[in-house]
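For reference, the chain that follows is the form predicted on its own, supplied as structure tokens.
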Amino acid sequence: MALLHLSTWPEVADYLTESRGLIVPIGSTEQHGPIGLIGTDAICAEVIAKGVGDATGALVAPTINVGMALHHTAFPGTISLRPSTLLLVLRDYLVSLARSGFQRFFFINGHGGNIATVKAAFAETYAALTELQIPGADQVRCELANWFMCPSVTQLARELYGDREGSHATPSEVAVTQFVYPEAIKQGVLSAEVNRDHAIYGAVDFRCRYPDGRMGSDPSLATPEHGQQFYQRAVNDLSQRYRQFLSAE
């Protein structure tokens, strides 16, 4: 595995003779509740990605470490971008690379806010290449791998946490983070009661429905332990994903 942003132009020519694939790691800053780190999404995604390059052999590209999380910005420290900034980032991003050669675009998400605007920012991508008449415009591939979906990741949480997984602060992501940097685990009392299943608007309302940032789940069951199982089965999953999106058609 090479760091895209370790790497000299001269590295990245070499690269491009061999593969013409990128892993590229997006997420969020955004709260997740009363303990779980605001980088959560980011963090998570980011050694995912490391951990898949590291088996496949593949680049990785800087993490985009700011996503689409209007709906936690009435909790302090949370940064989002608007859908349509998201998406414009994203399609100069792919833009740059593709002129560079790189064809195939493999992004793995951390946050669950980023997925309609990823997927369209693809189509624009796809229409922009043939617009702009970018050599290999044709051959671009880009495709969207959340970890958190991984069926052998839901099925450990499952195992592990029940109904108290939840949706969002979820003991699952937290514990990944526990194992990546156990210096910042935090404590704190959490209530029995939380919230869940409610239709998501605007981040007042969200607040309002999810007081401390939780959605059903409880992050009080994470361990450093239970996170390094996330993260092996996650980099298994997707590594093996990533040498189907490479053979592909």
Contents of the next structure:
Protein chains: 6
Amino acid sequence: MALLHLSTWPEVADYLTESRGLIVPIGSTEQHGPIGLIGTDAICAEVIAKGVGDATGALVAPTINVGMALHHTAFPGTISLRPSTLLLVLRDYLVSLARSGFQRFFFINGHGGNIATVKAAFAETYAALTELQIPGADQVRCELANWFMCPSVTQLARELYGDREGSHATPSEVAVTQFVYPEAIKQGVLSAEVNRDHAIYGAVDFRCRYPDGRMGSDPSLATPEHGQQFYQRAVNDLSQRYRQFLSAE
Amino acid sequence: MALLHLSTWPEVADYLTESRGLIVPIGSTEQHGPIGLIGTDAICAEVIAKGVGDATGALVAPTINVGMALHHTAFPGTISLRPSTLLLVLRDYLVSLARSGFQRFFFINGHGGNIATVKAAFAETYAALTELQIPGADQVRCELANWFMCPSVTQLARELYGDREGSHATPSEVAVTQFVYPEAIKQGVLSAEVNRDHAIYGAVDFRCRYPDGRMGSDPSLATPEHGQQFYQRAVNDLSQRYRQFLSAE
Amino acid sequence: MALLHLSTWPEVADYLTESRGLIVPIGSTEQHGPIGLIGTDAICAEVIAKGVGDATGALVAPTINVGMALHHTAFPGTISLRPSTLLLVLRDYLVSLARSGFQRFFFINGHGGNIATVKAAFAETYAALTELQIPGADQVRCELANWFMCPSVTQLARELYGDREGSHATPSEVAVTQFVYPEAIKQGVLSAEVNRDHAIYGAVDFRCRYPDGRMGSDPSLATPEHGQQFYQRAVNDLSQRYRQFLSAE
Amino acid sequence: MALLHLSTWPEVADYLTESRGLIVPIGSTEQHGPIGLIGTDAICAEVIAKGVGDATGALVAPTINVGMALHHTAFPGTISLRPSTLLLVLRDYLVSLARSGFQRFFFINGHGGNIATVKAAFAETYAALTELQIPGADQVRCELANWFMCPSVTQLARELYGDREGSHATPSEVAVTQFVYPEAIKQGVLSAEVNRDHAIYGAVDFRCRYPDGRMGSDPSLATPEHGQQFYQRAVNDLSQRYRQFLSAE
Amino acid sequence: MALLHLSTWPEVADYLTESRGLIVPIGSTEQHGPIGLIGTDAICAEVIAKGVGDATGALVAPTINVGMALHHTAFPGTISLRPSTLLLVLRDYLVSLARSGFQRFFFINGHGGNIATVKAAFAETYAALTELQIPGADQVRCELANWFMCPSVTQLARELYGDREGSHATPSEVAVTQFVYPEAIKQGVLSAEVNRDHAIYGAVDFRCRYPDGRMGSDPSLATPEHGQQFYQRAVNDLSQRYRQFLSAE
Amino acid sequence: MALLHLSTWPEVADYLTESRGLIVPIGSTEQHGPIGLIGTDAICAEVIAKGVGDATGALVAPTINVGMALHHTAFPGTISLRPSTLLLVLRDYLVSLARSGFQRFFFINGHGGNIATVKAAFAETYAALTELQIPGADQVRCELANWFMCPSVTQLARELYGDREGSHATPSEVAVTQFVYPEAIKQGVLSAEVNRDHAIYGAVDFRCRYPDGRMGSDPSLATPEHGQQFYQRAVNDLSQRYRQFLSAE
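Would you generate the structure of this protein in the form predicted together with a further copy of the same chain, following the form predicted on its own above?
The next block holds the full complex; its first chain is the one shown before.
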């Protein structure tokens, strides 16, 4: 593995003679309930991306640590790009990197709220690269891999937490952050009752609907040991998927 | 049912005293293989939206007939908005209509390629409505309903076509257009071989990968009678879903 | 005639070997007074475009049914794009279609409020096509044809309605919608008094100035038979104009 | 008269206690044929705006000297904003000035190519002012006055030049610049033949169609004395129109 | 010297065979305290640009007389572009002019508030010119020269005014306007006390902080004779700098 | 100190009852010569920001690790936002955070190329916050602190490296990265000759002018010990400056 930000440009030039693949972690900076870290999604995406980089020898880009979290902005500490801004950010990243010669972009994503915008950005960018007549534009491919949707991950979450996994500020993602930052494990008393709804509309509605920020989850179940298991499973699944992505026609 | 474009503004004002719901059909104008109509996605969304309007008494907006189809633009006749443009279009629609007093927007969608951008637009718009301080902004909710993903629809497609349903220019959607426009049923000899891949990247790549525009489908299996069945099932499913949407907390 | 949305891409490819012309109907979705349909401008543009397509053999694109109607947004049911959005929409349409090989775009317009933005979009797009280096970019020409300004149309309106034609929610346009949708003819008592002003500023000012939405018009004079006459005259005039447009140097 | 740029802010504050009107000259920086000045449109708009300011006591803003001239950009020296940019410029001007308390904006325009974009910008801005909740937003009104279309001006041009007036680089506008800058009167032999077409598409097409930049005009007929006459007539017409604009309901 | 707006396009074509340089004055339209002109920054930039043009034979473009002055917009008469708009304006200017063949753009700036946006625009434009594949794109260079920061100017200001020069509505810039427009010298009693702070945040904060618009300055010290000295020094310094800019590798 | 991403939202809510300040590190991902890390600017900004957070008790936001580096994009591995994109990113950050109640934003910057755009973004955002009527909008203040321009830092660089400090890929910044990541110290033979120019234009020109990416620097002089000294000095200077910023009127 190598991290782009710990490499020099001649090292990147060398890498490109052997591979055109790049792993891009993308997360979010948003409330994760009473005991989840605001950086949860970025932390998970980053550590798993590094793991996949180690396993596959792929270069790993710096983490996009702020994403699309407008619905969380009624909780303090959340930072969100608008979808229209995130779309431009991803376009600019991909244009820069495609000029360098990268052609296979594997985004490891830690936040469900990013999915729509990231996919829209891929479509916008394929067309932009062609319009800009960047050499190899027609060869560029992007893939979005959501670590929390890996089959081995969702299976483990089901086994460990059942329906207390929920869909935001989940014990599985909190566990991964505990594995990475054991010094930042938070304590707190969680109300037993939690809204198990899945609906997401505007920010004000969200805070009314989910007053402490959790969506159906019980993050107090998380442990660092669980986190390590989730990490390992996600790295295994996504490493295999990255290799397939690179070798696909 | 009523169609917005066949109503007067006083009729709309009356409607709003009883309902704050609106159905918005959205399709695409893009190649649909050798015998599928370029308007397939818009035609299907529109007819099903009208059916749901009939069944539920909901007002139906004019069809958004051009969507996000950049990957099809290497085939003549395709018209596409860029995701960034479609996002603005949907924002403008929703701002106009929320000013009128509409608060429940039920999009009936005929095109998979629209999904990401439409969802991104919902998020962008919730925040915009709040920023603009439109009365009732925090009450606005949007839902995206893809008719081709209704359980009863996919089940029928599986029964009728098995794996020859494919994922673009499918016999199920072609059947619906044949039901609506029997005078526009096209004949054509289709190659037996067809790429069953699902990958979608840029437009040039798409045409190389799927030379006649089909993705794994055999639209020659379509009949108007099938179309009527798909239509009926989609209308039933989505009418129920619309009612739930209106009555949900 | 053929409609783009009822054609297949191979049919479009064939058409392009014989003609590079396309007719694009553009309307609006906006209040048209107490008895005029919200879809009036789109309905008129669409039916006349189809008539011109029949007369000339030209391909007709799907109708752009929402345009620039910001000044009508204080009346419920109006949907408007901002000029900046409509400009992008038209740019995206023209870029898609110019890539296909179309080079003569004949917009049949049903709404005065679109004129400025459509013309601005033409200028923006000519430059964009050159910047994008689309083959044949320098050959692309767009023309805006407002059916309600055809000499034969305005003459008939004068004869039938005199100064009760007005300038918005006019009997002539209402008549055309009655010809197309006789089942949607609305009844209503109109105040004899109506503001004959022409001024248009913001939406709030507009509704104060024109309380029921009419600008100097008496749409109760409309009949379906009048509508047919207007339709025929517009089709004749615009068919001739389209042919000249195609054959011009 | 007073010029905004030669006033202090307390003087503007005083002016606003008596009038809410402002005159904004807008021109273009574009080729005007072999002997016309590149600044012709800005020079004409500015001098006439100052004349109207003198006659009416209105404050005159700095001249917008670069406008929408994309079709002239194949001739060296032309500077053009894209319509989408000019739209933003006008929005920003009007937002700034409406915050100051100005509510009647009288644009004196010297360039036909600006008309569409300026009108689109008015519509965009009315809505923006309301969205921004600027005090008095609903009272803001903009008017576009094209000096070259004043009845007294076109009549004089017909009398003096007949069909040699043409439609770009006209003797009438060149005459006004000669009146303002007698030291910058250019000599040059003009081809007798000139394309009398009116068509305007892209920049490359424009230069092919109008090789020396003139559209049907013979600017060699211009004299400074004519210029003074045009100036006087335009000032008279537009002063009256400005007063009506201010006093209109 | 020549002014672009007083030239014809063939004259520009001739100029380009000998030089690829252009001087672009840029100012602002903003409050300048109780006795400073709203147009101060544009007036200074323009007159000095013309002086440099005279001294060096360089062509001078029309003055960009409205810049980035958002922080002054709580004072009446100020007009400001947003940075995002000014960035587009400069991009459009440079794209137009680079197409003409200009490659050395020397901006003479009269307003500190423009600096950041102008520099950002240079960066944005270099990339845009390459993306647009404009011939010679990689040869384009822009330089920003702030006349008020010329060493000979700041030295004179120190000698004449000491710490009463301040940083906005300064006696030095007011002096230059008095030299240019002696007929527009304003009188007024200035409070002896003035905030010598340098902080600039939002517009409301600015007016609270600097109630009469001055930042630490005493413009009553200005005289037309001082203005002529500043003018001469700026012209000398910038003429030399322009020549170096043109001849640099 | 606390890091925003390692905090929960209730912790942020608590923090806001005591302080409205936030430290935002911003860097870049760009070539730094033959032995400098691509992440140099982000690494330096981040570590110093954490140090300042420790010293002052301020909360530290996640690092903006990609900035404005268009001029470096001809070297592989560089990622850049366009200025127009970075401007939107910063606006979105600040809008989100101002909604939370933060009002003092202290940006610690590691990259000269960010300065112009960041300052432009501050101006754009102050106006946007007012337009959006965010509570406390008029109290928001942003400050840009470039660690490499701290007096104590530049003095040490001069002492240690003299004119071999240069202006890009400098030994001082490389030293800080060596202090943070001793495991990522790169070796390499540097040409003795290096261009001592300061000019920055487009990306292609940059690579021609500075073939190995250095601007006048000799990063081989860097040591981790130097890095620690630079770190300490920057933290001291900026901690004091942050405290002043918080306490200023």
